[in-house]
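Single chain ahead, by itself, as structure tokens, in the form predicted alone.
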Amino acid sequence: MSSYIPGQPVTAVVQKIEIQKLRQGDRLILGFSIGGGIDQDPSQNPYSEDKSDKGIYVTRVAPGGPADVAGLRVGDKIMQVNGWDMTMIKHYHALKKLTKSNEVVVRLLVTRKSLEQVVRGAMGFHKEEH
């Protein structure tokens, strides 16, 4: 699933991550924030090499939260949520898929770049939380 450019090392890996939502009062939380979507400006995404990439990316992971415990990382690109394709989706619809109140477990398929690329790309990036 990773894209390959001749002369460049292949740096993306596919990960399956299962997050058990945490109950806080009457809410179930995942402990991470997302950015991106087909209705967002892809040039503002520091995690993609291709500045026309309108994918959904993890922008924040709460330390010690459910997503952190499950192994989700900032910069991960979310490809699927519980079998639903997330590659061509609006930001709001991505949030709805992740926060369904009747789903206690969220199974993600993500692609991940090398840590070095994520750190280099994220320098100075700030994104509002959702």
Contents of the next structure:
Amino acid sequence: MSSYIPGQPVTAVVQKIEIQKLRQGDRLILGFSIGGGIDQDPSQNPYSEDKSDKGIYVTRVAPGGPADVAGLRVGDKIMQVNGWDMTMIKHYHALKKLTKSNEVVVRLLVTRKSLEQVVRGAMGFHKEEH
Amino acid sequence: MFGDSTLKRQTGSCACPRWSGAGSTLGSFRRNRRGSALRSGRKASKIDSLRTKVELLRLPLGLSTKSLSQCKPQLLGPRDKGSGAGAPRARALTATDMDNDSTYSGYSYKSSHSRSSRKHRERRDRHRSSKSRDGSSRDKSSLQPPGEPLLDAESTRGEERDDNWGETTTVVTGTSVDSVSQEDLTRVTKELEDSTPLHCRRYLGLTLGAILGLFAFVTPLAFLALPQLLWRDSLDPCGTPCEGLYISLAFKLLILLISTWALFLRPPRASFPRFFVYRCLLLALVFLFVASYWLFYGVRVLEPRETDYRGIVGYAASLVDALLFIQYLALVLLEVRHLRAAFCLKVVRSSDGVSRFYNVGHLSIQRAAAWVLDHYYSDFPVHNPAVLNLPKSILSKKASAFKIYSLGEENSTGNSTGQSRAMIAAAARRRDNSHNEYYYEEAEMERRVRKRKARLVVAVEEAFTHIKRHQDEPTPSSPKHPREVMDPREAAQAIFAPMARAMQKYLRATRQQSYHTMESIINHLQFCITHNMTPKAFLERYLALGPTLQYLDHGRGRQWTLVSEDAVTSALRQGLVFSLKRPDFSLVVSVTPLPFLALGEEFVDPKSHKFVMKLQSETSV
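Moving from the form predicted alone, what structure would you give for the form predicted in complex with the partner chain?
Below, the chain from earlier opens the complete complex, with every other chain and molecule after it.
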């Protein structure tokens, strides 16, 4: 995951994940838990590399739930939800953006360390090739 | 015919009007305005008195003068202190005056007195008031801040108001210690009041108490002295025990004296309309004690010439003990009992709505009234009649009347009511824009006041820079710039000139000009300069209306009328409302009990205060 340099745009390798919400009673659930936000304490985050990163992270994925099926993993950092930015957002607002009752599908852009490694590896492979 | 009746009374004895034949005069002075002739029949007077009773009940607490002026009961206030003979004025008393007289007397007597005594009382009060109208104003004028003379001239509009103006000043009278609420005794007291001149009335209670106290003080000494004087030879010799008792007696008497001086010999600050129950109780108790002791002494000691002197000394000592205990009782009843708060009084001034809440203990209505007035003078901003009403320009816009034409209606009976109703309906339907004007007028006035205040502040600041305190320098060397040394008065006059105009304009804008004369401003300026005050401190007196006490002229008593539906010696209780009247406004006091506080307990272990950092809150989606 990219480190954040203040003043510079954040760049990251992201993966698109589309989750279909599951109706359970009168609620639409996604099947994962999030943590983080600009109003939370970032040093408690076990998944972030940079302990001052106040982004939204996935802390738990219910096995067999819609998020699991769609490919979300524990420790992912969510960058966007349906176009809404999640890197500078309060925890409560992030929740609101994810649980809108009139949306059945949420399209997330998530990033994880392994993605970076894969891409770097691929680039390096190409470099080596050349 | 009213004039006739009073003249008749005047030529009779001033002191005691005859009780007989009261019916006729009662009818006359009560119904004079209606023009009814002097009724001499018993039946007519009975009807009148019944009518009176009805009107008594109908009277509100003097709040709606309109209804009173309609029904015109000739109720009178309580005893007044008529000082000397004023000319009896044959004028109609209107009911508006009755507001000012405390109508409470009618109410408070209603319960305990019969009709007849009330009639007599009222007739006599009437007669007395007509006598005393001039005198009372001489004795106690009710003029307060310097603006008041203006106000009283305004308020005495028409002769009817003026007529009873004196009566308002006569209400707060001295205590009548010996009046008990029974008909005969009340009558006797009234006669007594008629005969004693004004000033003695107030001190009657005091002198009675003083005499009784002195008598009680002298009694133990008399008990000791009399056997010695009368049958000294046959007394048993009594050595050390007696001397011990002498010493204790002496010290107890000394303590009694000192505490009497501390407790009771203070100049009273208020005189109540009715007697002070506790004080009378205590005086009665003292009298009872002393009398019974004397009785016993007379029968058992003086008669048989008792020889056991030690017993006599012990007896005297026990009397002193009893007196000390009575004094303890007095302390508790008069001073301590009302200290614990039990009621909350809401005091609202009727003219401009300024209100305060006070906590008081268990008091009678008249004592509570005195308490409230004490606090009124230092808490309430002074009554400024100039800022009371909306300016006429705003309200009078409504007054354009509609003309009503009746189109060929035959019966004229329903016309007037129909007309007025139509007018009211039309006025209600018309779009009312006076609130707009009020709003803009208010905003404009506020702006004006602020501008003038700014000018005033600047002017005063500048003026204060012109003078400074002259330090006495030991070396008065350079007579090059001989500054003339002024005393505070001259300094004040010197710097008053530049700020005078700004001050005057500001006072006019806030309508305080009647409270501050030029003389008073210069005095205040001198005062501030002497005490090294800053311009801001000088101005605090003028920027806000201060409490009434600030504008009070000392040395004159203040007249207040207590209006109450209950007897004024009854204790405060929930839901009671009474009011204190002055000629131009009144204070309405309502009583609510303080809530009972049920305090619970919760124990918090000091070790239970633990904190954790707020972790990443994890929410499942």
